[in-house]
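One chain is shown next in structure tokens, namely the form predicted on its own.
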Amino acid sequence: MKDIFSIMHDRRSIRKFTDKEVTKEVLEQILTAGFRAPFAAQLCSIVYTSDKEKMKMLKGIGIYPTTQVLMIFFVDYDRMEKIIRARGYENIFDDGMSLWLGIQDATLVIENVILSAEALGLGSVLLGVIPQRADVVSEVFNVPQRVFPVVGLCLGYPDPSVETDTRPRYPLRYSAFEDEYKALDETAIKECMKSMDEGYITQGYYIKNKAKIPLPDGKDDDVDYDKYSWSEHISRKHLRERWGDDTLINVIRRHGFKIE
């Protein structure tokens, strides 16, 4: 067991796991710690599975083949509305705020799950595309309306043969502001980019993972891997109008939330 600060500072995303089983006892310990997180209204639920066939059914989500346990974290308003009805009331609360509070609850639970898993020697990697794939997630896991996926998590024991590095972050002075928000000028933006870009290029992150995103419309790409950096990568992610065939707002509406 490591202290909490070591766990936070040493944590890195794991994309290859051993075949060591994650026992039900370990899972229960992790999940129990997860739900000890602070909450707005306990609007988070988790579906988890070790079933490889189910994982294969979740096409387009990017689950790593060696994943031992897949967890999906949901905003669960179906349960909340049943509680409201059990008290004899009708829910008329703003769905936009309902989702916002639910996302807060889910992300707090996720962080507790990640840190408790690390404390027990496991590793994980987040799957951010999950909301865009809500239709297939709901079909595979029999998820009702008014329950919406926030993020996925691949979990297992890290493969020691694969070296991973802790990733750089923006300088603290450009992310945490005392007394008031400070808009960043051109110099500060360049420093943010430098701290991220140099770290990723030095580690060879995109070369190792063959993770370059092509430019849209078949445009010529003159940025080689030795210059392909974090800021280039994250910028290219935003050159696409959306990640899937539909906007996220429309996906959310299909799952029973009234978003104007």
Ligand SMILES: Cc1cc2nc3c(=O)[nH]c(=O)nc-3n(C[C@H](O)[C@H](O)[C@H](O)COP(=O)(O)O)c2cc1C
The other form holds:
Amino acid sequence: MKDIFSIMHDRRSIRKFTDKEVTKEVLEQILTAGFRAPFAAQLCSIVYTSDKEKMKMLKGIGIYPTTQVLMIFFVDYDRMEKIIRARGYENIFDDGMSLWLGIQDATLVIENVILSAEALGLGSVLLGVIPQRADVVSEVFNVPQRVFPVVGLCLGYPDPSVETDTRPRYPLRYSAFEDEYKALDETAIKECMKSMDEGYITQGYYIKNKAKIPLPDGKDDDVDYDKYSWSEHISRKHLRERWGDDTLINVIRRHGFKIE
Ligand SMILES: Cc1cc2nc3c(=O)[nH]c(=O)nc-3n(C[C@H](O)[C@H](O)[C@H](O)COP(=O)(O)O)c2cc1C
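Alongside the form predicted on its own that was just displayed, please also present the structure of the form predicted together with this ligand.
Expanding to the full complex; the earlier chain stays at the top.
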């Protein structure tokens, strides 16, 4: 088995999987390792499925067709409140903080799951639009109020016919600051953009995947694929107000959290 640093450095998102089954034993090993993560209040629950019909019902979530197992990570306040009530108390804690603690707990479980899956030869990719689609997620998986999805994960054995590169990152000096936060000046921002953009262009990522996001309102697009890279792509993701028909805060409220 690879050591933990090789696993972390070699990991890359996998979007095409073989049809090799992910066995119950493998899943149990991954999930058990997942929940060994540190926790604030054990506020994370996972629903997982290999049922392709259920995956099909989750429209608009971007599940990759060859996914063997779909996992959804939730902030689970239903279980927490049952425990509080079992102690004879009533929860009056700020729901904003409750959600935040739950997201902290879930995030740590997620990374443990991803890395332990890698250690067993599996690959994965996260699905970030899940919270915006909480209504359909709740319907398909029978999820009660006060249990809210954080992110999804497609899991399986990587298809060896698809070459995938490790993606670039900002230079470490612009992400990790010793002793005090350093606001980035224009030069630093340019360096951040350069490291990401040159990396993605060298790998031909956007041209290979034809992944350009169109400009809003049918505006003329004069950024060709030889210049279209990560900073352009991520900026274009921010040119719309939201992903779904409703704001995320409204979706969260619909699922029983009292957020002002
Ligand atoms: C919270 C989160 C949500 C993501 N959502 C998606 C998604 O919906 N679809 C997708 O293809 N990749 C998604 N990704 C994967 C990122 O695109 C990927 O991690 C990033 O480009 C870096 O590439 P790497 O994972 O190969 O290092 C998501 C990643 C994170 C952390």
